[in-house]
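Have a look below at one chain only, the form predicted on its own, in structure tokens format.
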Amino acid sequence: MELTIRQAAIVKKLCWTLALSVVAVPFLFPFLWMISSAFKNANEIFGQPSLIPDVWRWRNFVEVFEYQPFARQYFNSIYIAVLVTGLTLILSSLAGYALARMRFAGAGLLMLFLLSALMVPEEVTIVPNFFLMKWLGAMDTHIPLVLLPVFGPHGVMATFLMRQYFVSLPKELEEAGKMDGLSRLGVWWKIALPMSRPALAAVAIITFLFSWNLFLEPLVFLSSIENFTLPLALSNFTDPYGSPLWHLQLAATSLAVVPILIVYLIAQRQIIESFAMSGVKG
């Protein structure tokens, strides 16, 4: 009886791994379509489908960095997802355990202004925050890039899912903190950053991707190339009618999804932790 039971958790097992590898292909795809067209050349891309190339053109991930200073690139775009990451986990953990622990006069009200903020689409507000860019002399500079992630609606939401998570957590902990002598300051990084870890991944990998992926700022306040950042580079590989450079976007696109694969292996668990554990509190 025993046997029948474990063949049978053995069949289940695997109708569900096949079931789940059919209804993945449809996403996996179009990822390994991009791999393989990287190493092509442009006729070969629109010519006979195949995932396999008729020979492999290494020089194409040479020509991305010859084409345009990508490399400078590149390191544009992960110094301001690491700097926008760590200002977003700093101010939205303060501010989140401020609005869950601390009672002052009108937090409610403050928290409904914050939500409020997330209902505005940021092409509304790209105008007037063009303009105040403009008066700081911040054109073709990251400040921006840095700034506006931080302080606009994603920051919001990152402080709302830090406070979510921090309402979840016993307050015996931190009065034996207090008992102990420490602030509220020191409570916030003794006590509740070290048991907000899972909800701090969630937060640092959904801003590196939302940084990462950042085009409509990187286009409306940067015009020198050298300050370009990734997805303004991979629409730059065009020749000299406009016309896109297929080998190159697909080899420039390959090797910018890699710290995004990167960062998601790394945090994935701590993601829907996070989500599960913070998403229905509050």
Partner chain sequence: MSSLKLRNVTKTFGKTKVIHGIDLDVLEGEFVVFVGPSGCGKSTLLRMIAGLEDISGGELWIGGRQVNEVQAARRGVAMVFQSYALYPHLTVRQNMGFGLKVRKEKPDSIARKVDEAAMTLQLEKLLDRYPRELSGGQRQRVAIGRAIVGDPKVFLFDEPLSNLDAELRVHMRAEIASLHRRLENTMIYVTHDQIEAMTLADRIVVLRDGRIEQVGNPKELYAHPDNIFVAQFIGSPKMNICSADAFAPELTRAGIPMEGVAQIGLRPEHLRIVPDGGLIKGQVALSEYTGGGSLLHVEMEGAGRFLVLSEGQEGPQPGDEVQLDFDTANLHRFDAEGRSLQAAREPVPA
Contents of the next structure:
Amino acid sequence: MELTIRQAAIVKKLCWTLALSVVAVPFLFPFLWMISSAFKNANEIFGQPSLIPDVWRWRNFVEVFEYQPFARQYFNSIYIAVLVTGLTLILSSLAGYALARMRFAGAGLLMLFLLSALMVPEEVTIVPNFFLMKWLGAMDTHIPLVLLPVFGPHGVMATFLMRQYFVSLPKELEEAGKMDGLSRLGVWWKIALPMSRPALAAVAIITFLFSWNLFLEPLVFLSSIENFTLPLALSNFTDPYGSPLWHLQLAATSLAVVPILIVYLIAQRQIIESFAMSGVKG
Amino acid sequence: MSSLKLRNVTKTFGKTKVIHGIDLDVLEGEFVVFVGPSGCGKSTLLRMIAGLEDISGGELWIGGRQVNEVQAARRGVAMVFQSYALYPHLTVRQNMGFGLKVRKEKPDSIARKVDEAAMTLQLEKLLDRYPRELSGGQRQRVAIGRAIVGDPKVFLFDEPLSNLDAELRVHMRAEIASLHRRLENTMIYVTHDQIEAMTLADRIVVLRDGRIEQVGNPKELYAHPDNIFVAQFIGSPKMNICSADAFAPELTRAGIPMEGVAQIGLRPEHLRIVPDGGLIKGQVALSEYTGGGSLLHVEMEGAGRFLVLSEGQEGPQPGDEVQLDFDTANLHRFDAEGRSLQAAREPVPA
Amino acid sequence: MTGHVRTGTTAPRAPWLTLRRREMFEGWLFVSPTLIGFLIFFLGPLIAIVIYSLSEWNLLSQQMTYIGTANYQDALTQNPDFWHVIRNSVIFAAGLVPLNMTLALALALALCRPGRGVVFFRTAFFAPVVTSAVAWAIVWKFLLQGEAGAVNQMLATVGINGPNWLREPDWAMVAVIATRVLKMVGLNMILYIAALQSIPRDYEDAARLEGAGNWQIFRMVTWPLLAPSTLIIMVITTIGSFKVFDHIYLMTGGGPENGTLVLAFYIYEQAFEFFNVGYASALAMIMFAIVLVLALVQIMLRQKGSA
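Having displayed the form predicted on its own, please output the structure of the form predicted in complex with its partner chain.
Expanding to the full complex; the earlier chain stays at the top.
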């Protein structure tokens, strides 16, 4: 039997969907398995694999908070990420604005200078920064976790993202602001920033996630358990011999990941666009 | 007294000089138009007056005060931008009142001034809309309204009509003219469109390559251009220019002194087609019907093509030999440097 | 015309704070927080690490002794671990980059046109990117355990006896590469989708009118037009693969038998577990050199692309 063009198109579409669904399994399965295992007890976790737990063990989530100061650690992650995001937004849009709009001697050199930062991984500068923080007495505090992301390659990337966006905006509005009597700071705050919401949102999103997911810096700088941030805390659910307590670890990981995932599902378009805008992060 | 004064004003970008020593006096209440081809520096000059570009050399005076180093907002000028530059996140009312708010005026005084300006420009019904909800002409009026509200000493317009379609442009041009008659403020207006310049200006400043070519009222510029550039820039279709040699014998015979004349110019509208006895002659190469008449492209022997405006429905056809006549007073003579050799120039009333 | 007003005598002297100076001053003021932070937390450390790498640190006496290039010589000629680590890093990159990019391009081609289901799949493939690397590594470590892991249990149901993924050096490398690809491929997919969407539809339509099939259109039209994006994505991905740390740290800890010991992890280990600061600094400089070369290649490609 010959298929009409329309029928052929439907069959083709079905095949594609099926193929993509198969590929999607290893992307989605870990999330489902993580959440389902978070409700299992220590024995069932290694029993017959099943997505639905036999007994829903809500106690796991209570034990997570008993095992270590998880609420405190959660709060640490939130406040650090908010602080890093806020500071990055202000500093990167200030510097980005100057680099986009103001003519000052040395601006070109400064750009080159900052660009070079994009090429140096955090892994390279962390050793001297360790000693710097030690000297500053900032070990086992959250200071390095705020300062290093803000002033490191990520902050520079945010500055350039803002600069690119400001360059693309029409100049005349800012000039009108100037004619209306705004100072430079006023033009930046009242005109340039309100017009840059998409770029600011992009910087905010990738910066928040960057800070939220940071691992190397907390690992190097933090030692007290109540100062831990989430990524560090997650890796810390172990028995006295260092083996992972899977049911707790997965329950804690679920607690850390699910809120982010929910926000992601709601704002997926905006979040994906933000990453596309920044081009290079993750 | 003069409202605005430029003394040897220059501008350099890096090593390139874009404005070469401009001297100009603008009277109180005068409507002055800067006109010239793109890249002539007219917008740069306007932006220097506004305070959006710094002044590399010379002096700028506004209202008896030197303002070279005075910030834009404190110069007592207001600007209407080409793209209108209305703040997209503010309503019309907020847009118009923004400058006053920045200057910390009282809310009731701001409201009064905004209402007043809105009435002048018939914007009352649009006050609570956002710029995106307005048509091009309405945005233009809001942009003008924003300038009016601050009661500036000098209004600056940077090609304000170039984003409008042809019909609206004519309409807004008339509105700006009547606004000037009502407000009687000093206005400086930049355009590349010589018709806009001619219709609006009390005085026109023709600029080329960062230099003033000529300053004068529209009739002066039309009747007595100082040089070939101005002669061809003002008037449409543009003036025919050819080497003087082509018609030297005929012109000398007609009693026109041709000594030192290198080139001559004749405006298309000053050439008449006559059955015979014309001073010069040529062959019609192309005839463009324009409704009221025809625009003829006439091949002149040894002088290239002339444009001729012929009135009436029945004009000569391509291939026809035509004789052309003109009033000798309308002949423009230029020397080898392109400067006008106009005999004693009688002042033309503005 | 107006009578000339004498300007020379009434003109005020130009103030020191000219508009130009003010703009310059404000410009530097705007960038100063970023600049100062950059100098302290970035440029300073960068200089410091050069010095460290030429020194020997004694942590007990807190003394730094200049020892020239001994640390570099140690790495390049003495310490067998170093070349083993480089080999691992290269294998990791050589496995990850092609896999990641091929998959990213395939997904991008499938998902670059709007349609039903596209949003769902895009969201699904990108989800691991917003998830923390730590969470991703923990879950996969859990799934990839020997007999008890979900992956092997599922393989068993179809009769395959899966390896003990993270306990055998070669399989461990395969596992960390595959799971890292799953984590990061969404990002490249998005970059590819953006690149594909910026190609005007006309080219494809023109080729189709000339009778080209899907594969021919891809080979002759899409792929060449994607070349600049492909090069840039490749460099970004390669740099990223040399920087990978948390993923390895959590999944294998560099093991088994140092089978997944890669450069970033090795630096961390030397610096913060064995406190060989000088040696670790020399390693960091080598890593910097590798990334710098890759980044310069990227800049050159980008300039060529824009020219």
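Residue numbers count along the first chain shown, from 1. The term rigid core refers to the maximal set of C-alpha atoms that superpose within 1.5 Å between the two forms. What you are looking at is a predicted structure, and each value in this text was computed from that prediction instead of being measured.
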Inset, instruction - Inspect the rigid-core superposition and answer whether the C-alpha of P26 shifts by 2 angstroms or more between these two forms. - result: yes
